[in-house]
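We begin with a single chain expressed as structure tokens, specifically the form predicted alone.
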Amino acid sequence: MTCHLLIPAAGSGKRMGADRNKLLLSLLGKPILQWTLEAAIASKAIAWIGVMGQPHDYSEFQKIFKLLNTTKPICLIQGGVTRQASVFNGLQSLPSECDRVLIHDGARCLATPELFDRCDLSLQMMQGFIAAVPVKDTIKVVNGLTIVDTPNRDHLWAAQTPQGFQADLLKNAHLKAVELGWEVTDDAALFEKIGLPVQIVIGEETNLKITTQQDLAIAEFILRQRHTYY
């Protein structure tokens, strides 16, 4: 076990119409966050987990942590107003020995332990990567309601998490973002902005992000098809 994992979990459930953090919503009798953590704990590669949340969720998060049968340390970290700010706080809280870090959205609760292990192995040979899958649909660029371009699908990939980075390089990228006021939607974009290479690790088709009530239903179906719960 050599890799450290940060899980942004400081969001809300507004887009789902929920009255609380969506990661606390139930999926087959467990909070969404618990599914995410159980997969990470089952990974052979991950040695330490940091969860970035808001203080009003701490007590519920700690209840989840107590349900997990693990000796791996799980640390609560103050989240930020944005995902980027939460990851920045997480990076400052990494143990001093950390040289490789994975960032994984708490709402991607279907990622498997094998994906985490594969990502860690890849990170031993890369400066930065994202898990991703090739786009299947034809994508249209639209202005208003008018199509203005149809990019070549062969060059399009759908980004997922985990995303992985050499820790010092990602810390420097985040510091640069604070200095210059950059706002991005994922950590790979910061790597790109400072000219560092970001490669692809093949993700999983089932590694969806829970955003809507329909996603919850799909996630329940996928989990019921699996023979092993972590």
Second form
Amino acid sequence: MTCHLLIPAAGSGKRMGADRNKLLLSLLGKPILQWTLEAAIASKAIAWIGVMGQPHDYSEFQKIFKLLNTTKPICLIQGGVTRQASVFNGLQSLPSECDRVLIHDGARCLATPELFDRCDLSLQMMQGFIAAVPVKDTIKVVNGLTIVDTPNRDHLWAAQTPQGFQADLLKNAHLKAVELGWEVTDDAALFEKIGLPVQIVIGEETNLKITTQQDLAIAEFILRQRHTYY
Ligand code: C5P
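Please supply the corresponding structure for the form predicted in complex with ligand C5P (the preceding block corresponds to the form predicted alone).
Complete assembly follows, chain above in first position.
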């Protein structure tokens, strides 16, 4: 167990239409963040977990941490204004012995422990990866409401998290982003901008990101199909 995990959890519930952090909303009786943490705790690969949150959520987060039956260290780290800023802060808080880091959105609460384990195994052989699945839809590039391109679907994958990187390379990439004012929506995009290779690890079709009320209903359905809750 040598892998460190950072969980960005410092967002809001805006797109969900909630008046608070969506990760605190209940899914089958447990906060979304608790499901994410339980999967990470059940992963054999993960030795340490850092959770980035906004200070107004700290007391709720700490209540969740207390409910977890684990000896793995879980650290609360102050999040930033954007996801990118939250990950930046997380990277500064990694223990010095960390050489491989996984980043996993708190909102992807259906990722399985096996996915984390598979991701870490792959990361031992590469500089960076993202979990992803091939897209099923035909994707259109649109300007206004007019289609301008239809990319070949064979080359399109939908990005998920976990994403994982050699920690020193990701720290340098984030420092460069601050220096040059790059704004990105995932960490792999920073590697791409620098020209570092990022591989694909096959993700999970059920590893959806909870964004809307419909996602919450779908997540509930998927969890009910699983034989055991971790
Ligand atoms: O909003 P969205 O679901 O795309 O955010 C992805 C993840 O990034 C979520 O788990 C959210 O809590 C986190 N986030 C963050 N800091 C922010 C904004 C989002 O950690 N400032």
